[in-house]
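Presented as structure tokens, the chain that follows is alone, the form predicted alone.
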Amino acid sequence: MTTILITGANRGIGLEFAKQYAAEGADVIACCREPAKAAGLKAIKGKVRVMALDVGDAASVAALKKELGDTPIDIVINNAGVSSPKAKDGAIDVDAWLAAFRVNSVAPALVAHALKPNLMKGKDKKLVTLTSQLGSIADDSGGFQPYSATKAAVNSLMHSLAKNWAKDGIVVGIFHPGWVQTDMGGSGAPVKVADSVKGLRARIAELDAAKSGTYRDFENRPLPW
């Protein structure tokens, strides 16, 4: 049986991962800030664990690591993340910019490190950050600070983790799950989220050492950094 951890389980994306792999049979432990208001993870059938998790406040994340103990995990999924405000000219939210950057980049290295025990007794070891196309340096187009250095931000560190533990046989998986139709990418946005996440499933199954601190979006498509 395949055990599979999720951060940010409770909407979107992340939910839409609880259902697919739920529905196939696997272990899931769906994380999200407040379990008790999360109905739509309660309402899954299937084994679904539901923890709490806030991936911003590092005591939550040490009282989550606590709490699974020893549990062996098969693959992790970095999903929680924020937007963040506009970069205006002249005019830096310091406390907002921070916050972003706190969420998107700095909690999924948390997280990693965490659970890095937890993988190494799993299965399949497999470490996956959802990142976005905006943290590509090379493509960028401008607009969208701080979002976009938070998305490069976790790149790199992604990318340096798949070289540092590549000894420890975990893989690590960085994908872009295309402009999606949540409550972040809005309902004009072109992708459905079951079409994003049956991809990106797709993708961590294939997930190895070749394909390991790779970027690439969810219909394989390798992306600029």
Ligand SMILES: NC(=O)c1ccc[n+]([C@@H]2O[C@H](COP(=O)([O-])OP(=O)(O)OC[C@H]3O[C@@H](n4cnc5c(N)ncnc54)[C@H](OP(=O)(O)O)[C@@H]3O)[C@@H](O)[C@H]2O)c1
Second form
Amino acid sequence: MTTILITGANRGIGLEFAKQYAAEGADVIACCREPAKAAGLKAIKGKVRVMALDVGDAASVAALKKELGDTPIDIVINNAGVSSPKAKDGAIDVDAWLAAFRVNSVAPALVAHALKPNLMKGKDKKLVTLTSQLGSIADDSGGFQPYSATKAAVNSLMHSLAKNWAKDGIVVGIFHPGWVQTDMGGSGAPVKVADSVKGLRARIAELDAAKSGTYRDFENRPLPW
Ligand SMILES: NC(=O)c1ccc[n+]([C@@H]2O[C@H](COP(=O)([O-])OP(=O)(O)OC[C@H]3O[C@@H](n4cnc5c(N)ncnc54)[C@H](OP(=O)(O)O)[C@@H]3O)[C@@H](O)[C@H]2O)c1
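Having displayed the form predicted alone, please output the structure of the form predicted together with the named molecule.
Full complex below, order starting with the chain above.
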């Protein structure tokens, strides 16, 4: 039995991860800010434990860790993310920028460090973070400040963790899900959420020491940093 923890699991890509992993018989720890309102998660048939987690709140992460105790976790998926208001010349909303960095860049590291002991007890030892192609500096179109910067930052942090934790046997996946039909991606996005998650699950299944710390999309295309 594989135990998988997913952040931001109440809608979008996170909810689809919970559905697909539960359907294959995994033990799913589905984390979200408001479990009482997580109707989509409660409707899933399978082993789904819904737990409260605001990834941007260190006290919430600590409370989750306390509740989990020493539970072995095989795969941790940092999925929760936010888009951000685009930059306007001469009018940067500092609080909005920092809020986006808090959730997209700092929180995945916070969750990873808090749950490292649980990963160490798991058999797979896989840490996965959903980033974006928009985090690629090499491919930057210039149109998505500060969202792109939050994802470039998390790419760097996860790349470093892959190096730092290789000695512990933890492997790190840094995956772009495609442009996906969710609240964030919008209804005009070309990729269906079920197809994105099917691809991401394949990427997670094949994640190993050789691939750890590389930046790829859901169809296994390597992306330039
Ligand atoms: N959709 C795309 O085209 C696309 C493309 C590239 C990358 N991504 C990345 O893929 C991931 C999932 O995106 P999505 O399309 O599924 O987005 P989404 O539909 O907007 O869902 C975002 C999820 O993150 C959760 N979340 C946001 N802030 C949180 C916080 N502080 N604590 C806990 N959960 C929080 C939301 O919970 P609430 O319901 O409580 O707000 C929601 O469950 C994100 O990291 C995103 O950046 C998406």
